[in-house]
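So this first bit is one chain, no partners, the form predicted alone, shown in structure tokens.
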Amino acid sequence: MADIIIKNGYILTMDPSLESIKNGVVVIEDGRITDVCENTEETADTVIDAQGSVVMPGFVNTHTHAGMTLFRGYADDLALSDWLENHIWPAEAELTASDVYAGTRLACLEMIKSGTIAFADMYFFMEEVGKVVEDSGLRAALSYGMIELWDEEKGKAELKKGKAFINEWDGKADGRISAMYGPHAPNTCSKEFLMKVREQATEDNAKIHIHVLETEAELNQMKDQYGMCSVNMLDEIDFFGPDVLAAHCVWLSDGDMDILRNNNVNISHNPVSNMKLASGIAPVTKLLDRGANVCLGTDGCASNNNLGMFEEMKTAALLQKVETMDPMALPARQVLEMATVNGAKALDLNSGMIRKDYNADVIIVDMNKAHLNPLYDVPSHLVYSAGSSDVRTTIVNGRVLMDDYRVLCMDEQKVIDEGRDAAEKLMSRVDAKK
């Protein structure tokens, strides 16, 4: 007997070897998909009727700062330097472990409700993030954000913290959590420190999560400091490889794109954050044309202001169309791949497709809504018409985290109340320091 059978749904497999099934069945057992077909004789403990819905792989959000959910809507519409120096950094200085715990719980609740099954997170107090992920049922690739600022002693301490986090958390939660090294960025970490991180990551067989060329200011700083941009500097020290997740990658030359592709670097595109902070437009179509693995991320709530991947997909597609002045650029199917298949590849997850023997990381999207009818093309509707609130069911590792809009893995109202309370107390401390 199977654990779960999902029936009567439109199965959007995202599997190039298996076409979508208009009225199909997905069978789940022991955290894995055991069959994808039109009919089955199997029985199950739980049967989900997905009539009028799309059954698809859940989203993989490849760049977040979950604890920053407490900063949602705080200090919006400001210049980047003002936003960081006068608002975000002073507020982060007051963060406590319990704040990050409350903020991450709120983030995980939002992701479960909006169809995200895994995320890559870099921040502080990452042990708290690990605890939340373990309890929530989600998957995550977690990294302690290391900022060395050309201080050798600080660098030693940061690398020690990063390694300790990996030793404690990699493989936790029955393998749902992986741990990565998280050097913040080439303009906040010295070349020497980044070389040490690369060496340590190779020794520990750990992946690396890093911001790369998010802003023109970083590009100019690197050219002044090294006579070359971030990508060339990192390439010079043999930093890149398929185990690197590079967030943003906005200010890339054609040569930079070739370097990233030739080294099989995973690139996390964060269009909403890049637009909100006026960072620029990443050359996504050029990267994809080169065969690079480009996935999607939301960044933190301070610069988005939500963690919804539907909005991120639509924005990514529209932004490339207007940037290239080509309405055929980044079509719906391709951006769906970025949000599922490519994200799973970046985090080395056996997810991202509805396919036999893949992880049972599945979402069900309710298409019986006014804004989703009539329905001519499913991928198009998911990218251009659907939204986070259309997700009715979220399943991770074969566990139902949300069933028919009801969250089962946490007390939704309690999480919201505690997040609001933590934010209010945090801002009171921030105000007291002004």
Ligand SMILES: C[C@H]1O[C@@H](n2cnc3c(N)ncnc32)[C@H](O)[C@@H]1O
Contents of the next structure:
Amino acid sequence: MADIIIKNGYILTMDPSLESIKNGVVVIEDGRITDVCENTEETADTVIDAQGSVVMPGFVNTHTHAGMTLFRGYADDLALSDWLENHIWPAEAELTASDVYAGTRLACLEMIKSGTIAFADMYFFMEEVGKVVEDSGLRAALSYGMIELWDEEKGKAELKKGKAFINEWDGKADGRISAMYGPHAPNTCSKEFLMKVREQATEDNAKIHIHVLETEAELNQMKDQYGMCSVNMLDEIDFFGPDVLAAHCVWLSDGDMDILRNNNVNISHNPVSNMKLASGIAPVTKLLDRGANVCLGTDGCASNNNLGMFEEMKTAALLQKVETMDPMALPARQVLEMATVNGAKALDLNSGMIRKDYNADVIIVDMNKAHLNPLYDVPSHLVYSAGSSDVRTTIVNGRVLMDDYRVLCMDEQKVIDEGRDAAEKLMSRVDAKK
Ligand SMILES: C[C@H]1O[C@@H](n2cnc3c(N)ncnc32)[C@H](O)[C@@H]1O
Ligand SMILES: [Zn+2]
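Give me the form predicted in complex with this ligand now, not the form predicted alone.
Starting with the chain above, the whole complex follows.
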């Protein structure tokens, strides 16, 4: 007997070798998808009726700072350097472990409710993030954000912390958690430090998560400092590889794009954050045309201001169209791939498709809504019409985290209350320092 059978749904497989099924069945056993078909004789402990709904792989959010939910709407409408240096960093200086715990719980609740099954996080107090991920049931690739600021001693301490976190957390929660190195960015970490991180990551067989060429200011700073841009500098020190997840990548030249593609770097596109901070427009269609693996991320809640992947998909599609002045640029199907298949590839997950032997990381999207009718084309609706609150069920590793809008893996109201309380106390400490 199987664990879960989802029946009567429109199965959007995202699997190039298996077309969508209009009225199909997904069978789940031991955390894996064991069958995707039109009909089954199989029985299960749990049978989910997905009538009027789309059954699809859950989203992979490839760039977050989950704990920053506590800064949602805190310092809006500012340029990145002012925002980060004068508002966010001073506030983050007051963060405690329990703040990050509360903020990350709020983030995980929001992600479960909006259909995200895995996220790549870079932040502080990562042990707390690990605990939250372990309990929540989500998957995550976690990294301690190392900010060296050209201070050799600080660099040593940061690398030690990054390594200690990886040693303790990589592979935890039945393999739902992986741990990465998280050097913050080439304009906050020295070349020497980044070389050390690269060496250490190779030795430890750990991946690397980093911000790259997010702003024009970074590009100019790098040119002044090294006579070349971040991508060229990182390439010169052999930093790149398929184990690198580079967030933003806005200010790329054609040559930079070739370097990223040739090194199989995973690129996390964060259009909402890039628009809100007026960082610029990443050359996504050019990267995809080259065959680069481009996935999607929301960035933190202080620059978005939510973790919803539906909104991120729509924004990505619209932004490329207006950037290229081509309405055919980044069509719905391709942006869905970025949010599922490509994200899973970036984090090395056996997820991102509804396919036999893949992880049972499945969401069910309710299409019986005014704003989703009539329905001609499912990918179109998912990208251009649907929203976070249309997700009714979220399953990760075969565990139902949300069942028909009811969150089962945490006490929703308690998580909201504790997040709000933590933010309130944190902000009174921040104000007291002013
Ligand atoms: C891990 C560190 O990254 C910071 N952080 C959050 N958002 C961004 C962004 N868009 N660009 C650069 N750094 C960012 C966090 O505020 C934290 O200090
Ligand atoms: Zn970021």
